[in-house]
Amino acid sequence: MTTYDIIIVGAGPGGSMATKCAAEKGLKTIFFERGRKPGEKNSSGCGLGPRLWREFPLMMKELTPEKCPSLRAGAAARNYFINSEGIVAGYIMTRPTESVSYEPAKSWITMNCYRNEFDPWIAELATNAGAELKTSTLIIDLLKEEGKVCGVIDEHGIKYKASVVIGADGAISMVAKQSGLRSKWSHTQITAVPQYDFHAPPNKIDDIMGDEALAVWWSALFPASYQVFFNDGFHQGLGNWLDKWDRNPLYYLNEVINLKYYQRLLKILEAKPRELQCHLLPWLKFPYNTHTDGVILIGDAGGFPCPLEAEGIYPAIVTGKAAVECAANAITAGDVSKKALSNYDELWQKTSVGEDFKSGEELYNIWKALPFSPKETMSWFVPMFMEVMGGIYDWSQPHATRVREIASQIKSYMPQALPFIMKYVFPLIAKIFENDLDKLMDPSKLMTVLPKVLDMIPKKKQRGGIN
């Protein structure tokens, strides 16, 4: 039985980052991948945010198109709004705004690539740092002594011993289950995410989509659907919590694909379906049970995807680094108990990931109640939003008449909009500005005033003729 300082189960981005950090600290480290190489079993794509380049500049500088051919930077995001008849009622293009304070975030939104290229790249950084990678190996259990975790056991019964085991083994984490940290996620904590992967010629993507990185399709017909563009293709997917699916998820994904507008887009892009994919993704208000005696969970295994949009690569990498910092200190002190490893929660909560989770409950609640509640919320939100954004361009009436008509129509949505604002929007604002609440208007007063403001819009006046 070989003994290590740290064992990492999983060679995804989080596991590889944890391994890299451990090896760089001089710790004897091994990480396991059940596929023949990292990323082989995962042909899904990912969007890498600018925060990675800000926080890990030397590492990310090495990610080039030569090492990752699917890599594509995008500076624009498109939001499509589909009404209840399945018609694209409008869309809005967004780019990095003036308030963005650093590069490369001023230049692009995401750097998109396929995981079967990205995962081997970051795993190689770990092995170059001196770590051992064991592929084609499925870890099926944890090794224990006197009830405490002290290593892992693979499918062939081979045992590997270590002071600390880091679980980077995804949403259905064996490490979490066998350590007693979690048996399984509840239906309100995990999402099912089907997606189609399409091939499209790079020149078509560039000529037609320009520098668009992604798109979100908002509708009353299906949960919010995302589209991510790579160098030679794109994903179209959607997800929802398991307690919110009332039909087969593929039914809703096909609703997107069968939109007349979408079929036109497929045609002009010369897009061909390559693969149907589906994965499970934890989506929590706040991570819990992240460590115990000799065990730390990172990334999806620990429930760390962003509480707003559930992006998981960045949180996995950040928590992987924090986990190793905690483990290294514990190993040096000769104490890897649950109490000693509680420093892990302190470390990750001080990061940018922790900053997101300070408002995790409010972010989670508003997102779950808005784009992921198509029948309950998007059925009124889409037409109301398009009245605000698009109604003024209607030349069917004099502009002043149209403004009054638009205001009247918006007012008709207030019985639905106001309770939503009170229940979800104001708690989020109050949480984010909790240190400046004295500077904010009392929400209850604002809710009283807003309908009156709409009533104050003057009715059309009759003007007398010229004598």
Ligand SMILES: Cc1cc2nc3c(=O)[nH]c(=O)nc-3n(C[C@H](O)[C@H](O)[C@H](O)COP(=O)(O)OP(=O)(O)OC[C@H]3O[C@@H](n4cnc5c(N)ncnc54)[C@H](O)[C@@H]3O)c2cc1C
The other form holds:
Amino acid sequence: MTTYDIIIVGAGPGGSMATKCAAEKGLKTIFFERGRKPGEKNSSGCGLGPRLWREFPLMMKELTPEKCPSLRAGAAARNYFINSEGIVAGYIMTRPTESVSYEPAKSWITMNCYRNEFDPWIAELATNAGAELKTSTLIIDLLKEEGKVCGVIDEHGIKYKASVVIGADGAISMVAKQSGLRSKWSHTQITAVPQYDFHAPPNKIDDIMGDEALAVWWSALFPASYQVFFNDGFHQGLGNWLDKWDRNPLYYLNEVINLKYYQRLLKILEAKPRELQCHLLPWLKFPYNTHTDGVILIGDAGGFPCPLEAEGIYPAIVTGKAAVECAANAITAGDVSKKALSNYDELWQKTSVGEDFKSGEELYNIWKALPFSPKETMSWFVPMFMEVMGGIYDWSQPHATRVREIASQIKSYMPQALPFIMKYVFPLIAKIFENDLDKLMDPSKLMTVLPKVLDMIPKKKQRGGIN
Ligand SMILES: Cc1cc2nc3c(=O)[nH]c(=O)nc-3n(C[C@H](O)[C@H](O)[C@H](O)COP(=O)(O)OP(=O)(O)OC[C@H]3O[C@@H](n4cnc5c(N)ncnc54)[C@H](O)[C@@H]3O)c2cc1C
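Same protein, the form predicted in complex with the ligand this time rather than the form predicted alone?
Following is the full complex, with the preceding chain placed first.
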């Protein structure tokens, strides 16, 4: 039986980063991948955020179009608002704003690429650093001595021993289960995400979408749906927590695809469906049970995708690095007990991932209640928002009359909007600005003022006229 310092199960972005860091520290490291090559078993594409370049500039400089031909940088994001008749009631295109402080993020918001290029690229960084990669190898159990984890067992019964095992094996983590850290995610902790992968000619994408990186489709008809553009195609997908689906998720995804506007877009982009996929993605308020004796969980296995929009690659890479930092110290000290590995939680919580989870509960709650509650919330949110954005484009009335009509219409949404603001928006604002709350408005005072302001809005005036 071969013995290693660290064994890593899974060669996704988290596993490969952890392996790279361990090998660079001179630790004897092996990582296992059940796919024939890294990236074969994942969602086929992704958007990489600028935090990766900000935090790991030397590594990310190596991700060139030669190594990753699907790479496509985009500076614009579009938000489509679909009304309950399935019509695009409006859209807003946004670009990086003046307050963006990280210079590269002023020219692109995401770099999009296919995982069958990205995952092998990052895995190669790990093997170049001296680690051993075993592909087409399914790890089915953990090796234990006196009840403590000390390695892994593959599907052929071959045993591998190590001081620390890192679970980088994604949403349905065998390591989490067999180490006793978690049996299953609850329905409020995991999302099912079906998506279509479309092929489209690169020149069509460039000519029609310009520098748009992605789009979000907001509607009362389906949970928020995302669109990500690669160099020769795009994804259209949507997800929701398992407790939120009342029908087959594909029914809702097809609602997007069947929109008249969407069909037009497919036609002008000359898009052809290439693949239909469905994956699970953990989406938590806060990661818990992240480690035990001789075991650390990272990335999806540990529940680290961002609590707001489930960006998962950056957190997997950051937690992979933190896990190795912690494991290396524990191995040197000769103590890999749960207590010794508890430093892992301190390490990841100090990172930008930890910063997001500080307001994890509030971010999770508002997101779940807004775009992922189409019937309950988006049914009033979309018309209210479009009233604000587009109401003024009506030239059939005098302008002042129009403004009064818009205000009155907006007021009619307040019975739904005000409780929503109280329940979800104020707690988030209070959390984000908790150290400066005294400088901001007092939410309870605001709630006494707001109804008075609303009372000042006149009722719809009878239209006067000349006889
Ligand atoms: C549809 C969809 C779209 C997404 N889009 C984005 C996006 O645009 N940007 C973003 O940042 N994130 C995105 N995410 C989230 C992101 O994909 C994950 O958070 C990220 O891949 C997590 O990385 P990981 O290394 O923890 O796990 P994974 O990427 O899941 O890697 C786990 C690896 O372990 C292997 N494995 C599993 N079990 C075993 C085993 N027993 N033995 C051997 N190997 C095993 C798997 O084959 C896999 O390669 C998306 C997720 C989904 C589902």
